[in-house]
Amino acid sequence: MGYPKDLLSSRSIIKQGLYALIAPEGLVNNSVPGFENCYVSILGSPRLGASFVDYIITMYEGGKNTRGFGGEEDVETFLYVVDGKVKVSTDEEEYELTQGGYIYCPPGTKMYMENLEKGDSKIFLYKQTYKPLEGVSAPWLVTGNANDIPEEEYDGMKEMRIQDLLPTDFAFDMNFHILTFDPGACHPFIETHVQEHGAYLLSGEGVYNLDNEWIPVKKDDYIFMGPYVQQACYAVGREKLSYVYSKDCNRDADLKK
């Protein structure tokens, strides 16, 4: 990058355990084993609040992660291709994804990735301890794309609509959504609730309420959410915004903080 060319500033919001504002000018590389020729984000963590770990990651041509991620007999894993071509692969199965294309990977499944393109490609990843549920089936692996995914209203809003990623089964204790916004179009109303979200905009621009501050967003930026922070958007501009994000869903709320 260089020198700066005028004063240094951030529009990076940080209140510890209540919410984020992470803006892409601000990130850096982080050397995380297993990945080769990519640039790693950390972007929502323990450290600051989240109960999982969500990263953004260019790979670079040739890039790659050869020792796996996730695997844990406890750890759920989930990627989505933001831009560019992906290979995922499995100890049994692989597969090529493309923008909008994701894949979940249950407990005790370990994803290897490699980029396809002579460029770059540029995936949003997660991971998080598994809740498990007393009579319920275990989790499975799931892959689709989004652009295959019907968008529905939302709290029939047709301004405003919705995808669920991931099966609503109780076998699942999280979600993957991705909620899309016509220019002008707003949230019914200013939400408080138990669930806590890791956001990544994928387009657009707009005005995030959080904790009762309306604050700018825009595409690349990425929002964490903490448990009982009142959230609500507005999208601006002439764009349609679109943000993909996670949601802890399926369980009861425990009684140890």
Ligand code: UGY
The other form holds:
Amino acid sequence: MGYPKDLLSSRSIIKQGLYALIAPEGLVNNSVPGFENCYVSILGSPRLGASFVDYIITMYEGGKNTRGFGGEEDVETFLYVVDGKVKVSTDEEEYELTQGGYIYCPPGTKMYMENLEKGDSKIFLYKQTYKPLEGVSAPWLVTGNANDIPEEEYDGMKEMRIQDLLPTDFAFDMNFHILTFDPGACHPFIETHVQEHGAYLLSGEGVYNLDNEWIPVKKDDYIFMGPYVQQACYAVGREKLSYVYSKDCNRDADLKK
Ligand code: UGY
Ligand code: MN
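Now show me the form predicted in complex with this ligand, since the one above was the form predicted on its own.
Let us now look at the entire complex, which starts with that chain.
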């Protein structure tokens, strides 16, 4: 890098607790215990106002985490392979995940990772405190590949489609989805809802409405959407716009806090 060739500028926008756009150019490496030979950037976190933590991690050749991620009795984790090939293991099983592959580890299950690619792999990682529900069984380990999940029309629109990566079962207190928009497509309306999102843009370009500001976004951007913030987008350009995102679900709102 070195001395800049132009005036310093940034597309990132940070509105604590409300929303954030984090562009990849400004990301720095965070030294997180367990990650070796990896470039780890923490995205959404409680310091930003999110109730979860999101990470974007480039695993270099030989990159790994043998110390383990998650595994605490009340912490659930999720990993999505943006690019490359990664071995994810628990104390019981091993899984080989390629682009689009994902794994959800329930509370109490630690995940270990290893880059299998001759080169870089890129993963989007998440952790959150699990909210149990009385009378409902605990969630279970789920793994799959988004490329094998059929896209469903969103609100009857064939130009905007959704995939659910986790089961729609009350055992789960959140889900991961992928939304895909053909160029020119948009949300049916500007949403305002209590749930939070952490979204990583997988492809394309768009103009995203956050708190009623229209903001250009593109592949590799990260968006945090806090509770109630207005949100919707138009896909622009020539490629499909798609993003993977988390959404809390299946639980009532807390009175406290
Ligand atoms: O599921 C959602 O709430 C989703 N439609 N939100 C979003 O794309 N910002
Ligand atoms: Mn939403």
